[in-house]
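Given next, in structure tokens, is a single chain: the form predicted on its own.
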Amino acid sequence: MTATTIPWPWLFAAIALPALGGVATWPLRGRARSATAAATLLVSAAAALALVVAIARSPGPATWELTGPAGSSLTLVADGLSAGLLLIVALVGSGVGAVALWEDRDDARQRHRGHWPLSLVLWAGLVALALVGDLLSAYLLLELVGLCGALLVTFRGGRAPLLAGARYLVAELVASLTMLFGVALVWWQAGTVAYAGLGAALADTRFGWVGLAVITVGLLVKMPLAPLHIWLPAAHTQAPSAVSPFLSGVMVKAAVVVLARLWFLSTPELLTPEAARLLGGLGALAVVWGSLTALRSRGLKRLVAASTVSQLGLLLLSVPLVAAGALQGWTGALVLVVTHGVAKAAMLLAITCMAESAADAEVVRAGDGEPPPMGHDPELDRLAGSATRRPVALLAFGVAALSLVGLPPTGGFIAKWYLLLGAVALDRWWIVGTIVLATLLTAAYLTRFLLPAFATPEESPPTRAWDARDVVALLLAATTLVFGLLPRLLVDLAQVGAPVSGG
């Protein structure tokens, strides 16, 4: 292990505790299962946050070499990139878990038996993915994460969630086979899959760059990047309320972290300016594609899913900046990973609360008649008046919207500010234009819901205008304000193990 202040017990606890807790919840039922899940969430979040704090205080990245049977070994790396993923797993995972436990308080048996085992194993897989130091382990963990996510999507029951989960699995299969072929090609050319030294090993090979390109295509499908995002809208809209925030806020970042570690921390010398511009151009396409899709969306969850596509495109705009030596792009991208994760989770939790109140209001208006079903993806016009019915949830949605637009004093503003600094320093005005366009389009499609939400509803306001879920959504949204008012928290974290400027 390198000289560092990071204690290895926190590392072990952050990975092992959620996995063990997930296994422990499988045979349990009722309140015993909920109690075990609650304890696991609490301790796992504490371990992950403690590891993030240790990384932030460390003078540099730390590495561990774990030796197994038959001479096998596994390298773990703890740096700022690792800490970014660990942070959103802890924040969003504990928030979504608290909501699921609150929903289980009356009858925990209503929750699908596989929810807690899969959710906690998914947590452990994401934490391990943030720390592993080789491509093969990253590939295997991406498969674990993708499988858990697809199964969780189907737990709502019914034909639509089953089809959404099946589409998710098919996309994962295509991405997996593509990435596996690329990993095999890299291994054949370099003789290793360890991130450390991979660039030097591939420098003089004939087909090493082909393997890296194939891996990149697989990762872009897993992200997913438009127009390769065909599985995302259905999966996010059909997933249960205790799943979709984690899916949209955290899981889509897993492939982003692997992509960043592969190109910027392992093989930066192999990323040509042309390839970097291509990835940045794909990001600009995703920004426009996702934003226009959101402007046309009638359902609020589908609008938020399209917004995720656009925000992932913003992340790829950092590629040509970092490749050219503007490390403000690296900082902006890492801040965006964290702030987008918590903001999107807050939005989706708030949508669930507002949709429930709107459905109850339609029952009141219908009287003895049968109101039309609200559906899993509530239409925008049917949520009008949410400010009166569910003010705390709408406040959470509004604060999260400020961060996605990129307005001060939110973390989203800090992320876009650093991306703009890098683009201006390199005279990449097309990136500046894309970020400005993304800001305007994001404000436009979010305003489609926010303005009608303040309309006065016909029915009387409910007796209970908020519950624990609204509070969790507001707390998650408030973290974007914390990161905006105290930007050094994430900016300094991004510098631990950041790429070395070559520009």
Given for the second form:
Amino acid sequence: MTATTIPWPWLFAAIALPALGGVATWPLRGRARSATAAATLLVSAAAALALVVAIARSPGPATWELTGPAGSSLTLVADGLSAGLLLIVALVGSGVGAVALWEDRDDARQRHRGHWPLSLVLWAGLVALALVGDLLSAYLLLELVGLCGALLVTFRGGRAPLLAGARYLVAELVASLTMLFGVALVWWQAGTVAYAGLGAALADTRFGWVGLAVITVGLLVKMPLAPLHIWLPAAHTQAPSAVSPFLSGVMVKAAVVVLARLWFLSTPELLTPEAARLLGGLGALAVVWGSLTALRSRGLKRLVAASTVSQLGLLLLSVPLVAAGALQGWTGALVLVVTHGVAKAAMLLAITCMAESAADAEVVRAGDGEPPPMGHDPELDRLAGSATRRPVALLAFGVAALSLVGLPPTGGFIAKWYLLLGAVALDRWWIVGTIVLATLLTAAYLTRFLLPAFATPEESPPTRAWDARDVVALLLAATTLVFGLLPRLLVDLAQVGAPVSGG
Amino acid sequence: MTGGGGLLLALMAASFLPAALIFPLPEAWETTRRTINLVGAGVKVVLVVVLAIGVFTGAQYELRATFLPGIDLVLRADPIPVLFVFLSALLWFTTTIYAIGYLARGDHRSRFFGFFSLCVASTVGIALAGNLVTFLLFYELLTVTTYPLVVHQGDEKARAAGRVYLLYTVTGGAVLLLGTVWLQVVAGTVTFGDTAVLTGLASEQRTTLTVIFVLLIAGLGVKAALVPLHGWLPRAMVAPAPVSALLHAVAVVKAGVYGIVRVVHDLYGAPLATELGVLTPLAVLAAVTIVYGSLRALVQDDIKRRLAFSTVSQLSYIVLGASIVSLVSVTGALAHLVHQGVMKVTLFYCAGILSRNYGISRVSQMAGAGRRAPVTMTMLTIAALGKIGVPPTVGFVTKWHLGLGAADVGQTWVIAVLLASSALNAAYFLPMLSRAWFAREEEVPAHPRAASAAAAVTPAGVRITGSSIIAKLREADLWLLFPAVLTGTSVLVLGILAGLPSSPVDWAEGIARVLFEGRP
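Beyond the form predicted on its own, can we have the form predicted together with the partner chain?
Everything in the complex follows now, all chains and molecules, and the chain you saw is the first one.
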């Protein structure tokens, strides 16, 4: 670990600024609010990306000791894992931010006043979470972002979002309490909660492993891992259209990052092969569970949310690989964290666009009659013909779908390639089998939408087939192509501070 | 070694650029779209000719870029790739012309031609791929870009075909990926043509190499339509005729077969594959596919479906030839890569004209087709005779080499398969031809499309009835007829001139000689 000079301006711009800017929008109205939000988004995204570039260029992970008043201190760690989370926060966050601003271009009053403060504090919390170097801070930040996320879900108004948000909140609280108990146990046993040196401090303690196990359970609920995920589909479906892409693409990675940091960078010596296998097995179960749910979902947003559950399972599959010393597993998982984040966000943005066009078309077809309302989660069969009605959004969805399935030339392929490489090199055939199965199941549930999408609609094509939101979705989807065609961008990033040396 | 990469880069650009330009074009900009399409296809033909001349005068063309740590993306113009690229460039050119005519009044033409270009661009990548990873990338890209073409019609039948297509190809792709990853773990990145790497591993990794071989062939076998992995192909023929032509002659199925040829001869090498004992099962599988495809073709009434089963059968001639270790049969296999393409593309062009302009999509409707569409039916007849293997068509040349090669190495059972297949080919093609030329026409009203097509090319003010001579010559738009005549005559010409230098056969023999006797 190298201690370099602390890049104060960047840290301030990346962590404090989004929170301050977000709070500053609270008293403002109309254009002033939008302008403040836009400026905050722009600077925060630039700062986060600058940190990513700095990490990519550094030879190893950087550790920064921040000393505060009265002798308090906080350790920040900047490595490849941090960069992965920072990257999706910046990319997806600015994408959904742009969509929200575009939706508000005429009238900002329809957006809930709490949207910008909460979503920007959420942003700041995730950036901080990517960098903090101790378990207690991680716990506090997870609590903060969970609270923001749950509240954001309710902002569309109405009963269903409120219920979804409430369930989300309850799950978050249960998970937080569990985790807090675990953190307390660890503190009691080791006398420290800093990641660095935690493994050694816990090595000979009696209950240290219990603490770690309890923390892990809490994190798995937060993630969420199937079958602890019951709150997720409703929350991701009911959230406002400029929020759910961030929740489904980025927010679920928060717990993943803490989990990875804890087990692989802090206490790898305590992760027994059996425990690693158990986590991997749970991942395989989640892959199947999420996919089967997606195969039966009636609404497209719910399908995509279920797919998140499945992809999180795929991430856990890398645990036994990394634990056995296969660096490919780590690389694959990190690439998956990033590419799934942007792909999932692109998909959810595209769905909103396609649902609007489908609703318009139904009005045209119904003539004087009143078509049933589209609802917030459009049914699959009502989106048939989207290839004609909304080609740009469908292209975005299609490219993102390629990445989820893991087909070249997308970043999802690179992730799958590395996971398979690690699994084959270690002769873990059940992991190989699960990855292949995941490919087939993902293709199967996505074609439930992608096949009817090419149906020729009855009505004549609309005059305006896309708007700014389609372009944002396409840009996000296109980043998976960038990561697929120039994979070294992510692969090299993953090596900064990777847990095991290659070879 | 890296000299001449510019030409390969230009070739890739000539393939990808038209797609990028066509996608955003408004539907109504027909002329612009046509121009981009034809210029792209034309430029590509010129570049490929330059490339071919270069390769035969000993120039080296290679393009290399680091992809992942330890893995390079390599495009390289060896003789086998150039043969395949040459075929795809020429047939893409004719198919583009045909598709422009065929879809002259269709919907979603920008989408169609965009994906059409991407599809052929992927094929160029597949052809020139210098290692298995590069091959895999373009192979999967081909799967993806072909899908919108298969479901282009947008009706329930097309979507059902699309579902089956994806089921087969995504599964096949996953199996191929697994094989590729495994090979990467065992041997690192192996350049095509460098068979020494795997041969060196044979003593200690025998079983692993055999399993990887099976995985690779199974993955490729889906696209190559080896029985029992062929089920998607007959269903995919619901796509528009130009897509079927492309699918069956140049792009998808060829990618599978071409991959098998490269895995056998450029990755494992014939000696290693023989030693592992995997070639005889492959040859038997190919033989089974040949006979099975022909048997199924016998009972199909739908013309395109019959042609699809015929493709299943004919493709395996290439696999069969590649899995018999003899210079002559490998020559036949490589030559058939070209021959099958030219014949099948002609058949689909003609079938497309019959169904689009005359409403004839079933064999039982073909009575009188010879009189109503003489040029189309002549071309169809030539190509069908080629498939049967009648001299002097290219089909005969292939079968001759395959049989001779098999006899050389004592595999006489192959000759029996070839004879049986020829008899079956005759059994399903000849009734079609005889009905079209000789059967009495039963009260078939002239198809309205045919009349309007004839009227469309008539100068304003001159009324021409359906029976006039000009109308008969105008049995189809020249956009449709010209490609069919061009490829149909080449079935004959290439067969007659097979003995001349730089014919496909001569080319194939040169390649086979290099494979068997080492690089000159």
